[in-house]
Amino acid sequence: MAVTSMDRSLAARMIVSASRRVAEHQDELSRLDAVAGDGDHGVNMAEALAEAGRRIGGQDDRGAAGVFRTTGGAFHETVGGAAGALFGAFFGAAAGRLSGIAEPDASDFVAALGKGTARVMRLGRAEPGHKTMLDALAPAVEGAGAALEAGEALAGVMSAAARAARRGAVSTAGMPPKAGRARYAPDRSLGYQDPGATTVALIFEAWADEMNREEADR
């Protein structure tokens, strides 16, 4: 049976699944970050998502919006620098769009992804093509929107978003950086994927897997 809405339980499982996925790939993410950064991106992302999982498990958030809001807070409070601010802003803005909706449907979720992506663009003063997390986020929103228009429910929408996010992350290997610290050493990062975009792809893939499991169990 198709998953048509996201309750608090599903949203919480999505965050926990993302936490596991990023933790499994944290060394890869840190190696990508070390090309032109401090080399701590993977550890920071894993710690923030693990903290989000702990907070979600220890409180009764108000629906999916509360889960996303708690996750955004974990990024803001656990990770320093731009990455914590940008990922925190994404989750916080998405939570704001879902606020007041008891069980968001696919349309609500696509709108929330778009809201989060727009917030990242404003805060980071970047856009797709700059070799940042936006190069996975923006295609994910576009892919999700196309799946929604084609009549897909949540699992199908999320699967489309995940595929688009992965393609976007892979494409960053051929991009010269135009934002973030990497832009000061552009030649060093050529041939390597952006760690932020790769993190986004991993999160969306974990979410798609969780939604598809939910659908298979119904």
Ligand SMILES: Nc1ncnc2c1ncn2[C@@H]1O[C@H](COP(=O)(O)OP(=O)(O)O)[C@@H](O)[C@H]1O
Second form
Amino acid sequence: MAVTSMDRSLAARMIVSASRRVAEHQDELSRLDAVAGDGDHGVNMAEALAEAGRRIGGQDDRGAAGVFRTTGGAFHETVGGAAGALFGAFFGAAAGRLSGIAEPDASDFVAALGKGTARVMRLGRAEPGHKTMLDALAPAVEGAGAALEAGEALAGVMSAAARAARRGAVSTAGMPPKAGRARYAPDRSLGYQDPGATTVALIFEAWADEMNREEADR
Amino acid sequence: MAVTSMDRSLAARMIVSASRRVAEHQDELSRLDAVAGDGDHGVNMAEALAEAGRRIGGQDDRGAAGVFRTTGGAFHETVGGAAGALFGAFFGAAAGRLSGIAEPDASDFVAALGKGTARVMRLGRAEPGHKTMLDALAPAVEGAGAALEAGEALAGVMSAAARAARRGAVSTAGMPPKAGRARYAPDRSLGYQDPGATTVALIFEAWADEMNREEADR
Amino acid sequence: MSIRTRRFFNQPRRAVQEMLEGYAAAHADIIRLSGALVVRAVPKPEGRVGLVIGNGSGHEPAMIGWVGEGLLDVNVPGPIFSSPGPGGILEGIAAADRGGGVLLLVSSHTGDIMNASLAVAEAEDEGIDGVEMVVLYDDVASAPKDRSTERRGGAGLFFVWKIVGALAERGGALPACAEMARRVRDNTRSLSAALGTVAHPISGQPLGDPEDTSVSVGMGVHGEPGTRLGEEAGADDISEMMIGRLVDDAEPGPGARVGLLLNNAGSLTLMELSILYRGARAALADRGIEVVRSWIGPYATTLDQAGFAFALCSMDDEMLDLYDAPARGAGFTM
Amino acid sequence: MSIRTRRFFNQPRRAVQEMLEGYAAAHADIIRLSGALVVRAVPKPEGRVGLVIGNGSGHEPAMIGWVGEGLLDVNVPGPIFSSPGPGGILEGIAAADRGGGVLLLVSSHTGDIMNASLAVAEAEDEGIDGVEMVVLYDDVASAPKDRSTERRGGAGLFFVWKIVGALAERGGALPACAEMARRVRDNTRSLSAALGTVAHPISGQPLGDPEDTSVSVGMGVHGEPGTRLGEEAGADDISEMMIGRLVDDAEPGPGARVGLLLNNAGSLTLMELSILYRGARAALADRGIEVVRSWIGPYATTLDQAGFAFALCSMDDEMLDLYDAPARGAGFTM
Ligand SMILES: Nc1ncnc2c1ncn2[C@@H]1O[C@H](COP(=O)(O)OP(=O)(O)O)[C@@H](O)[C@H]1O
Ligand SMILES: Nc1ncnc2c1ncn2[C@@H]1O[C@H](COP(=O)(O)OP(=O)(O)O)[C@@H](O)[C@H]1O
Ligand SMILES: [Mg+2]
Ligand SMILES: [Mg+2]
Ligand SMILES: [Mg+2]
Ligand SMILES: [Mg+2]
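Switch from the form predicted alone, shown above, to the form predicted in complex with this ligand and output its structure.
What follows is the entire complex, opening with the chain shown before.
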């Protein structure tokens, strides 16, 4: 049965499954970051998401918005660095959009993704094409929006977002870096995906899987 | 024709040939010193002997004693360290015994070796059996003395000294170290020759070759 | 060629916290830990400007050694090579506030700037007044001169910490301190060089090719790779080339007086540093530039990277006077 | 695992000389080169005891950084890891002579002792009066306690240089200075540990197995090998074991007050040093021993060896007072 809204428990499971997925790919992410950065991206993301999972576990119920806000806080307090600030801002802004909505539906969720992405752009002053997490995030928002207009529910929306995020992440391999540490050694990272974009793809893929599982279960 | 005395020129050629021989084995000597010491013995010996050769080249004539004194000074001023002090003392004491003798003969030379060896023992407070240069020097003096008593001239005396020095150097491989840096890691150097003793053997072998060449030439 | 795979740690993830505990215990007369912050053992008098820096760890003695009299008030240490998050920086701002305003000095790196900006915004939200942020950059390898604001922070920032530290200690007001920070920054240039690489202690990822034996110039303070130099370059060649690039970029006027800093990125021997310094002095003398102050040693390290950086700061009388003022940090005294 | 095969040199054989030139140029207010000697820029007043040390190079900042007010008068640098010869030491003695006698402090190593003895004998021959030599040793790994005079010199000798340096500066007479040197030595113990090895810069010989990743305890200051520790030992285990050995050997009485020195043998990060220090403090606290002074940093290095040493010195009031006296060397100030 189609999942039409995102309650607290579903949002929490999304974070936990993202955490597991990123942890599995942690070494690969750090390796990508070592190409032209400082080699810690996998560690950063795994630690922040693990901390988010712990905090959500002990938290009282404030709906999906609460889960996302807690996740943003975990990013800001656990890892710092570029991705800590940006993912923290992403989840924080997404939480802001969902706040007060008891059971957000697919269109709320797509709007929240858009808010998060806009916040990332404002904070990092980068744009799609600069070889950053935005190259996965921006297409994900677009793909999700298109799926929503085509009448898809959460699972379909999320699957579209995941496919677009992955395509976006893969496309960063061909880009010269224009933001973040990697830009100081512009030739180094040619042929390698941006680590932050790869994390975005992994998170959306974990979410899509979670939604599809949920749908199958209902 | 037998060489019966050691003039300045012969003494100078002895130092030059010793210098060449040690330089050829420099890496091996440093490698031996790296086993339980600080890995510089070959460098030390090669530098000091090269410097001795340079100084002798520019020196006015003061006989074999002058050559040995200059060599001792080169050891003291070029390398320092344990072997610098000891080889410097050895050549200095040997020079003392030869001093004033215009054309020292084999018995003067054997006596000079004995003086040098005694000075090394007094300065370093080590004895044969401690796995040091003394384990080549002491047998060399003995072998030279025996050859002298058997009526050998300089070439024969030197050859006997060289054989004894080599045997002594080889025997150090089986000894536990009781002096020098190596004694702080007593197990490490088992099975390896003492670098200083090996240098002594090389020097005497170069000297024996030089004497035999000299005899053949006359 | 030069990558150490084992460290004297109990657990890599506990390393930063345990370091802070050990370092604070060793220097209890100068600093103390307040939660996750390194603060002065004896706070600055009321009414003075507080100086705060938030920075990744792995650069010690920066910045834990730079908190103290005549230097910084608060250091907010982040994880290894990672800026702390906005929450920590906000705490640092609050802790440094002695009623005279707070100057947040930020070494220009994407993460550091973003986290600092978030913290400043939160400080405003919470009604903390008089917080100013100055972004510092000096590394000529990271952007061309006409885009100097895009440059990274490097070891030259030491000049800012020292000079502005003295000014704040003497009672300089917030606008004057911020202005001085910008002035020193604009007079400072740095360039780094390194051999081999280091590995991130937690991820274990080497930040470059451990087998590469060439000298790389323009490496970042977190091991971000630079460009390779030929195998034959000797120390004097390297000093000459690097000083040349710094002077070309800085264009100090005739008769300029500079401070010369030679930063040990970690594991260079003092023997190598002294030889490099000797070459740098010769290169500056050739260009008619007078070296009035020199510092050789570890300022901002990159773990145990076998590398160094030269930093030049052109100094006027006021700067020189502040530069010579007493300072007492756990990692730097004068 | 941790051996650097390339260095920032012009030519390995010129490295020591160029280092001395560079270092002296950087610290012209404190030291100058006089031929092959490092001497104070401003000599000690007439009539005071001169302090001389002759030592191999490769241990910087020892001893080039330890010449200065409240410290040594003359350092006679030898080649890398080699004591200077008697001629150089004799010059050093002559240069340090201010009419109050000269104390030659010798770190116990075969070569150092022999060359120093030769120099002292030559000084006597030349009619230089009042030269005394004290041999210093502290390394508990190098001989058992009942043969302590056979022990090697290690990083603990810093305590001697500092305390005797202060005494000589204050005008202590030669016998008192020599006696104090022995007293501090007899109250000092050290023990080192290291990972990997270094190579002699000229011979290129690694002083141990570069592939060995085990921690070795009791290494000498020239990279002479020690004994291996298990792969699992964490920093706290190592600190506890080493402090235990030092305390067992020193047997400080109840209520003892010690100075704790943590020497960086070259390339340890301050992160690791701080963690090791934290463990050492805990180990000493467990044994009821009060740490009254602490120093963490490079004192006597072994090029860029990834290692360290702990040194403990039990201090009475007089020693503590001298320990706290001002000192101003290029590599150490307080
Ligand atoms: N200005 C920026 N805008 C968007 N994303 C950025 C920006 N700077 C860095 N990133 C992202 O952050 C990632 C690096 O994250 P991480 O390694 O965790 O942080 P740090 O660079 O501080 O070590 C990059 O791969 C990139 O996707
Ligand atoms: N006390 C001693 N008596 C005799 N020979 C010694 C003594 N100590 C060291 N040696 C010799 O010196 C050699 C080491 O010389 P070298 O490596 O040049 O000096 P260092 O040990 O100062 O680096 C040893 O191999 C040994 O033969
Ligand atoms: Mg990173
Ligand atoms: Mg040796
Ligand atoms: Mg980072
Ligand atoms: Mg030596």
